[in-house]
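In the form predicted on its own, a lone chain appears below as structure tokens.
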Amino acid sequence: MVNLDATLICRLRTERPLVLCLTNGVVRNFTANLLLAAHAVPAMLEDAKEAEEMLQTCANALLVNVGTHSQAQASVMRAAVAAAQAHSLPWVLDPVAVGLLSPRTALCHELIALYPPTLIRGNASEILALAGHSALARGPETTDTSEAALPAAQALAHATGAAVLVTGPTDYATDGSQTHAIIGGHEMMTRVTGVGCAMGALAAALCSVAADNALSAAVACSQLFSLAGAQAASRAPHPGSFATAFLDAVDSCVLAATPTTAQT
């Protein structure tokens, strides 16, 4: 059973943060719809100057997802991370397939060195690889367990100052000192393109309203996804219908949250 941090979710609904998503082309539409379902505002740009201007003027948070890495996209990400630093905005790194492919692995380490992220969200293999350990993966799919990656996640949090969210059948959120396990969701979440990547965007939105508590944002993000995934699977047992049901469930969970009660 998942207990939802209703106070933080209500703040998300009320403040409706704008998240600039530098993400991969496969998941842009689903990511935008997920943020809208969560009552946040998505923005998708591909130009470095426009990204810098948006982060200066109206964005509340930044997502960097390296799922379809290219040299051109890497240049935009460098500029955006520098702009986020200049304007003290939270940013989330989603290191898709890091450790498997060297160019994106080098880019992620470069970005972390440029301006440590507020939160890192990845599957077990990605977190292990980003922390410098050997990892097992098949493309963007992990063959490591989130439990096995937990020590690496804690070490990565200590090294970067970021909260780290490791996803799997059990999600682990840690800041290196405190660790929370969130059990829930459903296997169907792994059979729809973009669910994990969209989770990074939601994490960025929550970081922007979490009063500098990235760990609470990571926990709330996992809680909301776990609860919505279980609800969606209960009425949509196949991938096509599940994708729609999941967005509906996210909306329902956000609407049900109030500052004084927790949704279970």
Second form
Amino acid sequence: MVNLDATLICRLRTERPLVLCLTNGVVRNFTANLLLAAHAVPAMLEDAKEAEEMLQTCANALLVNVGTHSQAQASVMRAAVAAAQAHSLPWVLDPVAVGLLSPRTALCHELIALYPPTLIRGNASEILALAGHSALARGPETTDTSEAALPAAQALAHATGAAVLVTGPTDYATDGSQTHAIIGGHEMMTRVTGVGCAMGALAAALCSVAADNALSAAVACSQLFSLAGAQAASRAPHPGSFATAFLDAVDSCVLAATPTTAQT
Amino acid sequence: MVNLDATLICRLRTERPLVLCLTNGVVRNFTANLLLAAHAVPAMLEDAKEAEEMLQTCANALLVNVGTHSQAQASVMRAAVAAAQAHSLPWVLDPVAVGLLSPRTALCHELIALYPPTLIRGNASEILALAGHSALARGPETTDTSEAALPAAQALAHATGAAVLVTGPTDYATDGSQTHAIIGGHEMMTRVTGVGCAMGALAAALCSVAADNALSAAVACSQLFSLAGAQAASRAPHPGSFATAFLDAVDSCVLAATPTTAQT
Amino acid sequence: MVNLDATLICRLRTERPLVLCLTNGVVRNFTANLLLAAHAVPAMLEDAKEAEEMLQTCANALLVNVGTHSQAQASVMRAAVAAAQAHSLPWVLDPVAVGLLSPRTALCHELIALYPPTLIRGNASEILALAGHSALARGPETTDTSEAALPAAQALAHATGAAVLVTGPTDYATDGSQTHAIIGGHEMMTRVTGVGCAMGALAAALCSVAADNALSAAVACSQLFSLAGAQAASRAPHPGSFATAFLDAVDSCVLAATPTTAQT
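Now that you have shown the form predicted on its own, what about the form predicted together with a further copy of the same chain?
Now the full complex is given, and it begins with the chain already shown.
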């Protein structure tokens, strides 16, 4: 069982950051409910000007998830990443199925070049592909071991300045220099759509309360998911009830967090 | 605890009105499931000609929720509001985050000018903004008291002819002359995405069975949500299971409704 | 209670086919979760080039559901159906509300002419309309008896070469020559949005493991849904908890399947 670094989780609960999520159409509802369960605030929209206005006025962080991008959504993403830069807001890139599909691979490289993300979250094949290795075979549901992508993750962190969170049976969080392994979670987390995508949204919320320490945000994000996933799996052995139990467990874990460490 | 005006709820259960919902991408699934739980029938689409055909042939009411509007969806909304006018169907406007974001604010004013809605449902900051007051700070998840927006709601009702339902810890329903306060519900309703948006869809279903009495539809809508929200919260103290319990409670409340009053 | 033909279900669990789902915006999350509950793998996207790449490299089957098609999505569907033909992959057509709405009716006929589907799943009014009978009155939630559409289903199977699965209180699966009736399920399956749409996705997954026997895929699909629906309804009498229980029951039924017959 992981030990939850409660400092950032307490800040999340107190500050309730608003995360503008430009994410895929499969997981919008679950992502919004995950942020609400974690005591953060979701916002979603489909218009470039509105994205700019929201990032200027009230958003605390931005998530870009390319899972079902279209040309129209790509335009909103470009405007949003530029606005995040203009207003010095953290942004998280979730490169869903990058490497497997060329239009989204090009889009991710374009967004990284426009303004490097604060944090990148992906599974092993996505991180390998984004770091320039050849694409793996299976697509979004691959279960490659995250450890195999660790050198790529460290190289990607060095190249972009982003913290990189590689998720899998064991998660790895790295800034290129320091690397943390987070053990826990449950296989059932791969049997519900959107668990990984929602993790990207939570990572964005945590970046906004982590000052400039994106690595600590990646670690806290992984810890909270590992803890909630294990709790939920102990109560719900099938995927329908697991999804519900997971949201309940996230709420419970965030409510139970107490600031036991003095770290900033 | 609220007393549920069962007359309209019984009509809903018997007549099963079909509501064409042009709503945001975050809440489509929950909105459809809420209407089904309430024994109404949802329909959603993304094509202007299809919207016109459906409103001509089988829809009983229209919901327009601008939460994730795009230029493409705005075109469907314009065609649908014109078709609602042509076929004398009630329509409900849910002005999500209006005031905060200028493109959707302009769109809402355009739609109101095209054909005034039968009912407008929003939280305090949305109603204040739509009535011409300056935008509040926080965005879609603001928890301003609904009471602060009551004069704006009454003015908006007078200006448009719509019934206005301002939702918050206490809901207010007004036609500009009469105003009802509905107490109940539960804070957990703000911890699940789409509860407010689904309320707009239910309001549209109720308008279609309320003859020309949109105020009674607003009151019945708020009463049903308050009752179901309180029931669900007593069984499910966390947001994942609350969402499920809320849909179950709506079904239970609608099934339990008996026409105790003779009002028309 | 139905007897589950376990052969195809066992293959599904072992081979975990990847289904590219071009489906409507209301049911994407539920469809993905249904496939995961059935031990298959969902993929969704919004770009024609990406659809072609995925069907070339890793997808095992394609679902096209026209429930909320737009002109943009129709372009992706055309490219995907052509790619399914190029790579000899099975594809399933779910003609939601065809007959009622003319743009999607034209689109379905266009896709069928481009490359006939392996399997067509619809309710009675959709199958009647697709077979050339005049549209019925009510729209997507109609509860016409599936038996009334049986001659139309058989004619449609003959004309297109597809297996046709007509769903309703009793399901009928036909290839035009042989016809099977599958009894079971529960009325509660009509009180949760997307149950029928998710059935189309499961049918696509089963087609990919059924060699060229699409009729057996249609039968196994209907059997699994009937069994899981009855199990879920015995545990969950309201629609919110039924949706959760249904996903759990699908997982249980797939896990419990043992290859008792030697048929290929």
